[in-house]
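Next comes just one chain, in structure tokens: the form predicted on its own.
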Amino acid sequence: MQQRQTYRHSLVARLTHWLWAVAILVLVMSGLQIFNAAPYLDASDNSNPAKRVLAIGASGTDAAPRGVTTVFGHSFSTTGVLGYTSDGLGGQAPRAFPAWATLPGPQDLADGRRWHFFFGWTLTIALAAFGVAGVLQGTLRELVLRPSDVPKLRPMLLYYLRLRKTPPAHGTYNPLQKATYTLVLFVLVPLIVLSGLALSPGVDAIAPPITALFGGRQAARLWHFTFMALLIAYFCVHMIFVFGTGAVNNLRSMVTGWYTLKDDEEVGV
């Protein structure tokens, strides 16, 4: 049987995709470095232990320290994982996240902020370039969920769950992919960017409505962290789909642009 191929991803889409991957990894690791400097999140417009949602720290004696994570007032021992972890210098110290998960590894708020700001703008510029190129090339609309895709969401989910033998007919992207991309690109990522801007004293000074939108700078930390967690969850689901629907084919298409169509897929939408 002759394979059918389509040029799915443009050069701009491929370059920005891999740039996003690097930028998001750096942003997460540098964000955890920044979090370590104030390892708590409050549902308040200022630091308020009475409205603390999450706290990661250490307790005990100098001879027997232990890591403690508190979520909505319920504490758990997390020594070696969170609270009392590797310090990046060959030992352990009271710090929320371990050195292997932060950038840089040893505690360094200033460098963590530099990494975070640089790659935050890198991600924003890459997204803008992807959006402009998508509009000019007419490919951005292929990622957007349409009313006609909604009835196909359930059959597609059943196919992923192995409860249906074949997926509903679809074009370049299946309906679940469109729903996910629509939420991530047009809802989640803009919220991450805006909540990040709300944390900046400079932005708060020149555009206070942005900070007010998230309930103040302290509350914006909670929202920013939550949006980051959702983005990580999306990445995990994304990787499951990549490997579950043909890792070699998917990765090759994101390197060369060419994608081998399955029997149920069409070139158009």
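None of these values were measured; they are calculated from a predicted model. Numbering follows the first chain given and starts at 1. Superpose the two forms; the largest set of C-alphas matching within 1.5 Å is the rigid core. What changes on going to the form predicted in complex with the partner chain:
For Gly88, a C-alpha deviation below 2 angstroms is recorded between the two forms after rigid-core alignment. Remark: with the core as the superposition reference, the CA shift of Ala129 between the two forms stays below 2 Å. In this overlay on the rigid core, Val71 has a C-alpha that sits less than 2 Å away from its partner position between the two forms.
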The other form holds:
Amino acid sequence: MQQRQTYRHSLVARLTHWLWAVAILVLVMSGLQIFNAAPYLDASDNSNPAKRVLAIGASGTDAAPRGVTTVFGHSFSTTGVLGYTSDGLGGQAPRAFPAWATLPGPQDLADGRRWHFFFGWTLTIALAAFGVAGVLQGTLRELVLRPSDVPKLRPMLLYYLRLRKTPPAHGTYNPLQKATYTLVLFVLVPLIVLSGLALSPGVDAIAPPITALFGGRQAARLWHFTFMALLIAYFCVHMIFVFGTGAVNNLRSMVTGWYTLKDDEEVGV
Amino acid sequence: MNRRLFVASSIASLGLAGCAQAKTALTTGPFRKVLDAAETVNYRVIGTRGMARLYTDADVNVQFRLNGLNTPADTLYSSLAARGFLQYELAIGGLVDRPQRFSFAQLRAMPQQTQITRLDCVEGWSQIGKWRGVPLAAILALAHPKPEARYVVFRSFNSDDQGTPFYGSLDLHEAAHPQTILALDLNDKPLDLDHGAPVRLRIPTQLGYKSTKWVSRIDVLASFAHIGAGNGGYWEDQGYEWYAGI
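Next block: the form predicted in complex with the partner chain, after the form predicted on its own:
What follows is the whole complex; the chain from before opens it.
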């Protein structure tokens, strides 16, 4: 059977996709480096142990140190994974997140911050370029959930759950994909950026409602961390679909732009 | 095709599987210098604008958290402290038309500002304190900086275990911000020796490490390149950004 190909991703979309993929990886790792300097999260404005939601620390004796993670007052032993972990210098130390997960590897708040801010701007510029190009080229419209897609969400879910033989008719992206991309691009990512800005005393002085929106500076730290966890969860789902629906075809389309349509797929609008 | 998968998985492994050597090369190599560009962008975009949020007495952290260096070991400092800082004098010099000297009593007699503001630490934690002291703008107005002046450098009585002197700096715009004060009191009491007595800087629009403690003298300068390691402050010389509004 003849393969049908479609040019799915523009050059700007492909470049910005890989740029923000790298940016988000660096932001997560440098963010964990920054978190390590104060490895606890409070649901309050100023630091308040009574409002502590998460704490990752070390306890025990020098001879037998332990990593302890406390979530909503419940403590778990996490030695080697969280709290007492690799220090990036060949040993183990009281460190919330291990050296392999942070950037730089060894404890270095000053450089962690520089990585975070540089790639924060990189991400912002990549997203802006993607947004502008998407509007000008009309590709953003294919990605965004519209009212007409809402009735198709349930049949699409039933199709994924194998309770329905065929997916509902749709364009380039199915309604669940559109809902996910819309939530990530227009809700989750803006919230990550805003909750990060809320941590800045300079931004708080310019626009106090931003920090107030998240319930204060420490609470904004908690939200910033939570949104990161949600973004990682999205990344995992993204990987499952990329590798589960034809890894080579999907990866090629994000490198060359060309996507091979499956038998039942339409070219889209 | 396998090559592409290899490239993709290699990128992922940089972080997820822990490619320690690549990270070391990136974080210590030339690319590390490129990152510094973000500080300039933050300084221009965020800068020092607006006013830090003001709190009420009920919000204050009575046991205000300590961080960084403790009480200076300096002998001059110890002798001044033993006499309740009655002999302390704050000198303002450098590129000013009228160099000034203020005794501790004169500083106390100047119009004071009380601000209950949040101190945001670079480490991530925050504390709310009630600060009282002299707006830096008032002191600068008396000294009258010359046209070529750009920075205000705060010398400190303290130094670290290696004997490296503690100091800090602001530019003239940040120094003249109405909430930038030379604090004398914290939480209705004179500053104690660990919190920066007798005089410390307090700038609520920036992170805590810019609020230099134990101020011994103030110099208005065109450049701070010749002081310490040349980055404008003790913490800046350790790698932290000079602009600390974020």
